[in-house]
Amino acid sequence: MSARPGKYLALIPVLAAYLGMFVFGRVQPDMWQLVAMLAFYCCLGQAFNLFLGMTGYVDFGYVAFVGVGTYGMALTLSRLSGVEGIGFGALVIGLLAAAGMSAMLSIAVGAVALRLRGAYFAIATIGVNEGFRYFIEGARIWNGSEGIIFSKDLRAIFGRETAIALSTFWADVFVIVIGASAAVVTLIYMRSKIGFALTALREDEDAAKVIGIFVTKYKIIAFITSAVFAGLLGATAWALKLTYVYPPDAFEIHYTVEAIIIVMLGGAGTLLGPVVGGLLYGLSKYWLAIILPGFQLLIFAPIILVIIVAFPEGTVGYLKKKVRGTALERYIV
């Protein structure tokens, strides 16, 4: 029995990295931004690890469900704000109602997606985020092009203070909260029955088949948890922390582009790397930003491409290597 919480051991740099984070932000306001920041990327390379990481699909349309998470949330605020005493019911709700969309999508995208490999996938995983916005657009649905602004219901349901502190305070402490579950997700399923399935599959798909592994079932497992952990950002990072939401925003691409960089960056399909990745990326971005305003891009893109030639398996897989046979194993997965 004393050796089951060993297997944990892992998630204790992780979770004193976001822990970290929050203090920091606290000790030093004026960074609170900074630490948003960050602690989004981070957050985004969590969740989107456990699919990439753990099975080798690269999803291009993840964005999309980062948006329908922001929906979820729009929508259940503003129509909950007439609802008199509906209080911190319609944050939960909201919540709920994120991470269920996000989850209905994914079921839906990955019962045809998941049947393609390689290149056929990923072209499949962006027509499905375009199209999904321009039908949002081209239909009229949740007002169309014309998104939803729900600053005014956010003050209705929790009063002028408490609203201002959940869109400036609260909802990064979300985004927190948010990227340590994923991170203790991840672990538990790297430590259990699916997490050897989607190793076995991420190696050698057709093999895995062979010795009896279910493979479609297990790439759905984990196709679904990492959009529910999407959803709920798009809620929270995006939703709570703007009060509002237009779909060429909450379906930009860019995002998805970010969230393989951080996850590549740190080194896919391990614990430590999207952390290491979302703080590698942006203070990266944040500093270029600042030392040399407009050329960032144009300076930050070779570095990215330095970093991944030097560290093919992402800087967390080689310091996984580095550390092998010492005590510091447990802890760097």
The other form holds:
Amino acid sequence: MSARPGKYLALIPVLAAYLGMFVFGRVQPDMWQLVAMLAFYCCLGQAFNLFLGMTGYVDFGYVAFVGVGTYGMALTLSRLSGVEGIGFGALVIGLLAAAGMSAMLSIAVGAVALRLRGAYFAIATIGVNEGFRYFIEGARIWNGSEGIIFSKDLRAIFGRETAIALSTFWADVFVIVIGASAAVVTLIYMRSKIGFALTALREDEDAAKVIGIFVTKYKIIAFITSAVFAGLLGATAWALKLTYVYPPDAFEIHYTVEAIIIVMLGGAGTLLGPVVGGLLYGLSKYWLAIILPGFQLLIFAPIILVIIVAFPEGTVGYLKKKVRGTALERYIV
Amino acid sequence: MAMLKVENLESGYGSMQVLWQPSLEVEKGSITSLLGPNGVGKSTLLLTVLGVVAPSGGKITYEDLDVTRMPSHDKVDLGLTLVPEGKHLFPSMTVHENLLMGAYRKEARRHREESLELVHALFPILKEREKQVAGSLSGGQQQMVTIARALMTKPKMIMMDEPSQGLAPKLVGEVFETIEKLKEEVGLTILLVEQNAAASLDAADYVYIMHEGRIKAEGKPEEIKGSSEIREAYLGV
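Could I see the form predicted in complex with the partner chain next, after the form predicted alone?
Every component of the complex follows; first up is the chain already shown.
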């Protein structure tokens, strides 16, 4: 538990995976869209794992943070397109707005819902996502149900060439960087007091309380961090890449379900799990769509069921047990 | 001198009130026993005193300090802790890691090495099993880890909720021996909730009987033992 040499060695495999995706996409340009999809799933899992994996709490409204981040970037670009010479400043402001808005939403939701335990928390969060979507549509804020289309604004700010490069290439690169950053933050948390507190509360919240751990504080830290990465993911993978946002797309609940599957498949609370889960999930989805188009979800459900029954700790959780006490222990975390 | 003073405490869960103004005092350096059948609010009282359950009325004084509204993590800093009912340990951590987690607070961490020595002297088996994953220990050893982890918080007063629950008769005796050692050798103040009335009466310096969220009787163990009325009505011994 104390400082020991090589405590950050575990970053090597996870960062190598993100770098590998990038390199593969550059070497095989016709596979870039596949890489973009895989990066999205890995990043989604990595961000969600910061909360679900570290605390053991399931947030069924998680995609709301991705959606709000998407709006953060969309609003920034559409409002700032008239500002002379703003250029890349608009991107920075957009990312900050995305992070800030998802952080604020997570504080508002967390302050109420994180007082609830386990299943009650899960139930309470289901409503958040749908509620927020209908709030945007019903109250007609942020252009209501018409959404925001800002491809014109993107061109006005950056010029045609750069705007295309941003949505077809750089948006995906940002997603890879955000996923890798989420992994770095995860390991920093794991190796600090925060991680010990979160592990303790995940394993036994009552025991954590009686030894003096301020559990609510650490739950909120994990919740906000996870939400911020989700917001950044939305700002890049959805806003920047698609150049439009509609409420039903931004708050589509099946992304929450996919995030849960990825984290469970890879191993909740592990560092490497979301990448393994994201790759497994993304590749199987891609492959099933080719060999059995239209049937992928029907086939995918039982496959996931079998994996979760056979490896309840996820792929990486299982591997971690296998390498305990060996030299690989430091790398598979 | 009273280390802990509880006055007219009220608390519960949501709209369900469990504690109906019980009052009690725990003398410094004593073992005070809280007895009563299941479901009368003994655990709720301990959880409320620590601050895990919020009180809705009454007053809690610890070392002459009003701690009624103080959150549990601050109370742990003041040297108050609880061994919760059931075996609440961190199952995937090793025995050693469980103990280190006990010294999570800054104040406790400063005394970590001496606390570890104390704990290993009290429970030598935990030193032997140091590297074993806590979830794979036997029931009795798990209970030892829970008590040992509480000691790692560097407490002055420790509340124990049914520490002998579910243990083999031989181990029940060992748990009570440990409790008496904690008082005699370590100098801890102990508030003990037990279903094992006979053993509890033998160990205690003072006894409270709780029923339906209220204190129904109190006295020295001999007095309680001497009153057939109390024994029949509340203890079944």
